[in-house]
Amino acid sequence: MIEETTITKAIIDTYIKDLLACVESDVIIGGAGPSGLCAGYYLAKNGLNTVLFERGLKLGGGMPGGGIMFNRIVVQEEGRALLDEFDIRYQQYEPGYYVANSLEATACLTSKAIKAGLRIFNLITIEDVMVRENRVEGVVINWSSVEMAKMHIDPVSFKSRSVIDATGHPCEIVRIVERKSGGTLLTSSGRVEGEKSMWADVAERMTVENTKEVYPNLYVCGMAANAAFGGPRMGPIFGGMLISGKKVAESIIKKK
């Protein structure tokens, strides 16, 4: 015979543990696309307490989607062992071009970083961020209901010692820092550089050269780090995303 509500329990007891084990954390990531779901995968890999907020309903960021809604993604020389890494099956279209199912891509990269340990939490929004002396110690969440249906519902508190904003395009973490905090960003600016159009070339060297620190203790990657510091977009290919992914979390395990 199977109880209802021995099944709502299950749900809710094993959530709140979970979401409990991580209102102390060593990394909080803000978004599950490809380059948020590397960095997670390799920062829980190394024992970090990780875990990742994602505002939407599905993961992968804009990865699923492919290129104009075909479902395949492009992966250069330089990235094809991030594929094997995550057991992403790809052809070879070209020398140097690799093509890969995006949905299995997808599938792949998360289930391995949530095996690796990384928590991920869906439907959650990061609305603010926690800065004490000039440095972020965590972020301020939300459900994203609440903010689709603009009520008013305070929100609660995550600690850590170290974000990830991975949001792409918007950037959305960095400016809420340029915002709110007062305070100059790394940028030669001080501020969000913006996203330049798209030059698959640049863009692909510009995403891994642009993943670091952003704000202390705040670091950019995929197409936010783009955003923050002034690069171009690449469209539907995908090695610098993934490479990106596993270069900010090195650079917070060596700084660990």
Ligand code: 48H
The other form holds:
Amino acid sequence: MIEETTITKAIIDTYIKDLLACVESDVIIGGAGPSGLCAGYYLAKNGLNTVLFERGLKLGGGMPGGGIMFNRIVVQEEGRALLDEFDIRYQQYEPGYYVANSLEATACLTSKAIKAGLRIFNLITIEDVMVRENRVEGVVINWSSVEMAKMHIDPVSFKSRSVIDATGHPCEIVRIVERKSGGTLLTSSGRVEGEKSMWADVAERMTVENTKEVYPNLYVCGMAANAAFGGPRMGPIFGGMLISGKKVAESIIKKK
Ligand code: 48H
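Counterpart to the form predicted alone, namely the form predicted together with the named molecule:
Up next: the whole complex, starting with the chain shown before.
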């Protein structure tokens, strides 16, 4: 006989235990796009207690949508080793251009990251940060459904030694810090420099260059890096997103 209340207890009990295990963590990542998932994989694999909060129901950010809803992504030569690391299959379309199924890529990134030990909580939005003496020391979260319903319900705080903004084009966490710190980001103007128009070749390089600390203890990766430090967009080529995720993880591991 199946007892429904056992199912209820199994779900609530295990979820709460997982959530409590990351109230204080090494790294909090905002956003489960390709760069956030890749960063989470490397951080967890290296033994850092890492938690990722994702606003949406599904994972992968802009990756599953491929280019104009054709569920394929392209990765250049520099990103090929990462396709192999995540067991994502691909074919060479022309020399140096590898094409993969965007659904397989999303599934492989997600599966590998979770199995490496990354704790992912979807349907949760990062709505603020904790700041102590001009350093980010954690984030403030709430259920995404509360945000969507515009209900006045107070959020809760999660503490970490580093925070990564992997929220993509809007660089939401950086914008919160920009607004509340009065424009003291580590960018040239102290403010969000803003994303520039499409130029894939330059954008792919700049995404990786711009992957760094943007405010003490707050890092950016993926599209958020180009939005924060000012760099073009690149369309549906994803090597830079993966390399950026790996780079931000390595910077934080080195700091440890
Ligand atoms: C929790 C949040 C919050 C929040 C947003 O956009 P993403 O896929 O991010 P990246 O940078 O890993 O990848 C970018 C890529 O998908 C892309 O858009 C490209 C290559 N564009 C090129 C072009 O020319 O357009 O994922 C970000 C994720 C999403 O799932 C959001 O739901 C989530 O972050 N998110 N999660 N709290 N405040 N804000």
